[in-house]
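One chain is shown next in structure tokens, namely the form predicted on its own.
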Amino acid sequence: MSHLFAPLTVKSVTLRNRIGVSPMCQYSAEDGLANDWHLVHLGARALGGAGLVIVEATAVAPEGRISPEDLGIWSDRQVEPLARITRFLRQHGAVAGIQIAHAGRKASARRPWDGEGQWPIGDRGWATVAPTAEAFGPGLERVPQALDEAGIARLQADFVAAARRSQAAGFQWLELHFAHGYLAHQFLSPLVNRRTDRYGGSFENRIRFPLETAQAVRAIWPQEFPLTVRLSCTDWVEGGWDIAQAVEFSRRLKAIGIDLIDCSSGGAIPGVKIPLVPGYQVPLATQIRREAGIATAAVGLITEPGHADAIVREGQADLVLIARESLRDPHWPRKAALALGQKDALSGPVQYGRAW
């Protein structure tokens, strides 16, 4: 059997294959509540054969949303609409994952199809927070309030509460969003974090907020379920967060019980040139897997079945996450099975049997 279609067991959870659907914002919620769009969108990827389906960045607090239309998990009201989705995903063979997040200074933004910029405060927008009172840049020009230590503690409590609600909603795979220039990454990157207290400056201080947050979540998240981190492994800028720091941080995360690093990159500052070629982030996953001794997921312009299979077969990563290609084709895993001569690797849904 192709390695792409070998099961993957992490803690007590077994994925039917090494294909996951990456968390992708849909900007389609109202008051943070999941709706029919999310059920159909995510459910289609389970029907398509993915082993893992991760719900988009889901805000731990209202002001942590990227846009007013983001999903949220700051209220008990938001649990049952998500539970409806987890039940469907499980029924059709996929493990249900969720990514919990806070956007920091990149919050209060317009949806991509609503134009650039942030909504005015009071007109669908809100004040933002960050490690440092410095705006992201063009398009996201609101100067955030610098968090004090009491504010940091409140946000960490929000992550813990969100993890509890994620469990109540039936998720068995939890991902902490520490990437793409959102709040945790803002603490990690020396290009953004200009604090002079114990949460800024040195590497030890810059990793303190996300490391403490991960440790607090690990303490309450069931030990039998995977807890993972999406990490920007480099800012792609000299003097920024880089792969060497990401490796050492991953070692620290492993030591406190994190099970897998979902390896992405970039997002801390605007205007960065990133080498966008197929699999451009795979070497980051490979290096962290090798040097930090922790399982990794690879993501980023992976579209061809043979490429995805090679990533797993050659030990470059343990899991392949498909993002935009999954939007273009929710049945990508089934087509990959056919392309790799593994037609029998995926069964059902029976309603679609005549098509395969």
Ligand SMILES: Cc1cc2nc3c(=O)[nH]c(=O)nc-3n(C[C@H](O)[C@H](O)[C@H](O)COP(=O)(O)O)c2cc1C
Second form
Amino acid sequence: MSHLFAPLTVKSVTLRNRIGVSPMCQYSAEDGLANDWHLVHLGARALGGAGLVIVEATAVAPEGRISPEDLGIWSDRQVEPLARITRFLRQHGAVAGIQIAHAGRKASARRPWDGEGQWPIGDRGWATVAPTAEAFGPGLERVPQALDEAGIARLQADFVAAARRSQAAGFQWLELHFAHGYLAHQFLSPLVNRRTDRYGGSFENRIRFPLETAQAVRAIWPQEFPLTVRLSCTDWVEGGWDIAQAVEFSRRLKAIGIDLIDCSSGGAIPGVKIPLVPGYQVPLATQIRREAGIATAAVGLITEPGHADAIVREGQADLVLIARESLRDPHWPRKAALALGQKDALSGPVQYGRAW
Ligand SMILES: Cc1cc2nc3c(=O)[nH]c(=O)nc-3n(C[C@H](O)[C@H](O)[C@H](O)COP(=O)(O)O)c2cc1C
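After the form predicted on its own, can we look at the form predicted in complex with the ligand?
Full assembly next; the chain just shown is listed first.
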């Protein structure tokens, strides 16, 4: 039976356990370049025992950054600083993953500790693009430019180029960020996408941008490496994107060779009430796993080792991603191994031997 410390093989890649560090923006880059902060932050979590460490939302184009301090992968210059990180992660037993992203209408924002809202255009900020010329709402009030077909094709080419650079940087696990109200999710949600062309309206039309993007990336991303998608599986709003659509979209993604769906939720619509209880998104991962027949990752308020272990043992998801708890404690995986009586599952760095 699978459990939290059973290895997971996806394509040619084997994770030493079912614990992944969820992508988390650090808002600490200049010109999109990874630096010592990213190396130490991510490296610490590999030392802590995670099987997979996913680098934060990394922008495929400068105007796709959430904030001016986001990581980027739109230039060859950005490859080597990331390669320094993948080498370290691999040396310490973690598979190196990266999430590539475009924020669409939610771009050009201040990072959390620089206050609220978007930077003015020309003063650290920039004009944004989206499926439809409608702002997100309070806090992010810039009206984006609606993409034309040429713009859509350019962005898809940006995702493909970013995937090639991810490979060049040594990543073996690639995640497409289609969640949290960013660009791809803006196409998916009927409450955001008001287009009347072939990229809007019906379900088939709304999934077209992300599905084509995933297909184009799959065509160049090595077949032996996992290609995964983070979805918001529901908008938590009547009439919005929902789990039934997410299940059907996951089936389509599976059919074009996507290996795993990372099941998150929300982010497209402001002011939505989300039922924040431990594991609140796990049922979404379970339903997609069962009904679309694809591997899933569960994320969101999973902090207890026994809970994480049960998610895997009971087949609710194949992989558990930890975000904030991993910020509190980079050594969460090793502590979880001890708590679950699996001490031998994780041999730590020899330098730390006397601590465990
Ligand atoms: C500081 C911070 C940055 C985040 N950045 C990203 C990101 O870059 N991409 C993403 O998909 N989710 C991001 N998230 C969401 C997390 O990956 C995760 O889905 C969410 O925090 C719920 O998991 P948790 O309860 O374990 O924190 C971020 C969360 C935090 C706390």
